[in-house]
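One chain comes next, on its own, written out as C-alpha cells in the form predicted on its own.
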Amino acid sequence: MSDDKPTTWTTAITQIEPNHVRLRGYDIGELMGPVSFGSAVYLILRGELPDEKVGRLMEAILVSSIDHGATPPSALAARTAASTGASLSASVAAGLLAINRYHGGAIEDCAHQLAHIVRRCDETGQSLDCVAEVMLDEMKQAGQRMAGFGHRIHTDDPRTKRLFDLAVEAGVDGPHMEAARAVHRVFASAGKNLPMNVDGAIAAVLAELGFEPSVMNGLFMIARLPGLIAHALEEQARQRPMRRIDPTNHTYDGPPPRSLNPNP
C-alpha cells in the first residue's frame, strides 16, 4: 500500500496489496488446498492455525449445523422471502436475521452457563455435579432454563456424541465439557429427559477451544448459511410464489438413507 496517505485506523485480519492477499499473515494461495475451511475459520477468528485434529473438529462443528430441515425459523424466513421473488442475497439475509437468542443463540447462552458452573466449582471446591444441581435449582426458581439441553424433535441428538468423541480425539476435553456432562447427569437423576443437544455440545467444545461466547452465534451463522441458500433456491425452483408455508406439513423426497461406508 502507498505510504503517501496517513492511516487513521488499523486491522489485523487481512493484508491486501497488489497481487498479494495475506490472511493473518499467511499467503492466501498457500492456504488454498492444504487448509480446510474449518481451519481457515479458526484462523480468521483466533489468529492462528489449529492443529490437524482441531481443524477436523472445527469442520465437524460446521457440518453439524449446516441444516436442520425446513422447520427452523431461519429456513422459514429464507423460504418466505424467496417465495416473494426476493433475490438470493435478500432471501438468505432474511434467514440470517432470524438467527438470534432463541434460534442459534442457545450456543452462546449455554457457554455462559457452563462457564458459570466451572467458575463456581473452582471458587467453592465442590464437585461439578453439586454445583450444577444447585445452579439448575436456582434457575428453576428464577423461571430460567438451561440452554443447550432438550430438543423439540430429538430425544437423543445424533450430533452430540459425535462432536464429543471428536473433541476427545483432538485432546480438547476439559472442564466445560465435564460441566455439560454434569448437567446431563443432574437432569437424568431427576428423571428429566433433557439430553444435551447439538447447541450444548458446540458450546462446550468451542469453550474448550478458547472461543469467547460472543462469537459462537456467528459460527452458527457460518455453518447454517449453505442450508439457507439451498432452501431459498429450492423454494423458488419447486414451489409457487407467495404460498402460505406450513413448517410441519411437508414430505421429504430426497435421496434415501445412504452411507459414506456402504460396506463396513
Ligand SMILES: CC(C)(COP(=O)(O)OP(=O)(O)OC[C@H]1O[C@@H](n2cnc3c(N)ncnc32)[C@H](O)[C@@H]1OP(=O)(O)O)[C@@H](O)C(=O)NCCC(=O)NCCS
The other form holds:
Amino acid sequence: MSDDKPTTWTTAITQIEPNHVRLRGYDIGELMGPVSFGSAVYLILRGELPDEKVGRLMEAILVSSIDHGATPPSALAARTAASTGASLSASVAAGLLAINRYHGGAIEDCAHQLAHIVRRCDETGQSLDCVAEVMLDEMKQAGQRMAGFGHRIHTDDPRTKRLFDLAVEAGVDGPHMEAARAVHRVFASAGKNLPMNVDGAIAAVLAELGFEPSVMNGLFMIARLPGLIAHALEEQARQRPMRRIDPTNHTYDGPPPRSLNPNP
Ligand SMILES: CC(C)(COP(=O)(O)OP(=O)(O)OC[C@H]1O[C@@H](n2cnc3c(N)ncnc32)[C@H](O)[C@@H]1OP(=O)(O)O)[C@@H](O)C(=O)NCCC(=O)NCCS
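To complete the pair, please output the form predicted together with the ligand; the form predicted on its own was given just before.
Below is the entire complex, every chain and molecule, led by the chain shown above.
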C-alpha cells in the first residue's frame, strides 16, 4: 500500500501564520520593546525567556565581544575579503569563517574542559585546584592548550573580571566559574601569567546558565557580527582595493577615551 500523505517536518522555533509571528510562542510585537536583544537570543536558543538579571548578563556577554580592533583573524579576514570588492555578506561571511578553535571558538572547548574538571572533582572528591593541576599537566604532556586562557595582547583581560562580577551580581556563580578560577590559580602558581580571556569567562558563565557547549561559539558569532560589519564597511570606505593589509601596523584615529559618566 502506498503512502500518499504529504511528508511534514516539525520546528519548535517560530510559528508563522498570515499576520502573525510567534517566537517560541510569544507574539513578536509583544517582545518588541520590552525584551532586550540578549533576552531574545536566550529565548530563541533556550526556548524560555530569562529573568531580568540573566537577560542583563546576556546583554553584557554580547557587548563584551562586539569588537576587538583590527588585529583579530576574523576582522582581518573580513577586511581582506572586503578589499577585493566582495559584497558585505561575503565579507562578513569570510570573517565568520575565521572564528574557530583558537579565536572566538575557544568558548566551546573551554566549557568542555571546565566540565571535565568539575566531573573529575565529583568523581574523586579531590579539590578543584588539585584536579586542574593534574589536567593541565596532562594537557601539557599532550601538547594541548587550555582553551579560554592566554591572550596575545592582554595580561589581564578587562572583560573577564567585569563579566564575572556581573554574573555574581546576577546571582550566577557555581562549579564552572570556580573551576575557571582554579585553572587561573594553577597557572599562576606555576609561574605562568596566563589570564582568563573573554572566551574563558563566557564559557564559564554560559555553563553556569545551563547552555550546552555546542551552542556557545554561536553566541560569540552573534556578538562579533556588528564588529565584522563595521570593519568590512570601513575597509571599503577608507582604504584602496586589494591593499596589502599589515595585521598590526595601524593606528586608531577614532574618538578619544570617553565615559558614560563624564562627571562621576
Ligand atoms: C590566545 C593564544 C593564541 C595567545 O598565545 P600567545 O600569547 O601568543 O602565547 P604563546 O603561544 O607565545 O605561548 C606562550 C607560552 O604560554 C603557553 N600557553 C599560552 N596559552 C596557553 C594555554 N591556553 N594553555 C596552556 N599553555 C598556554 C605556551 O605553551 C607557551 O609556553 P612555553 O613558553 O612554555 O612554550 C594562546 O594563549 C592560546 O592558544 N589560548 C587558548 C585559545 C584561546 O583561548 N583563544 C582565545 C583567545 S581570545
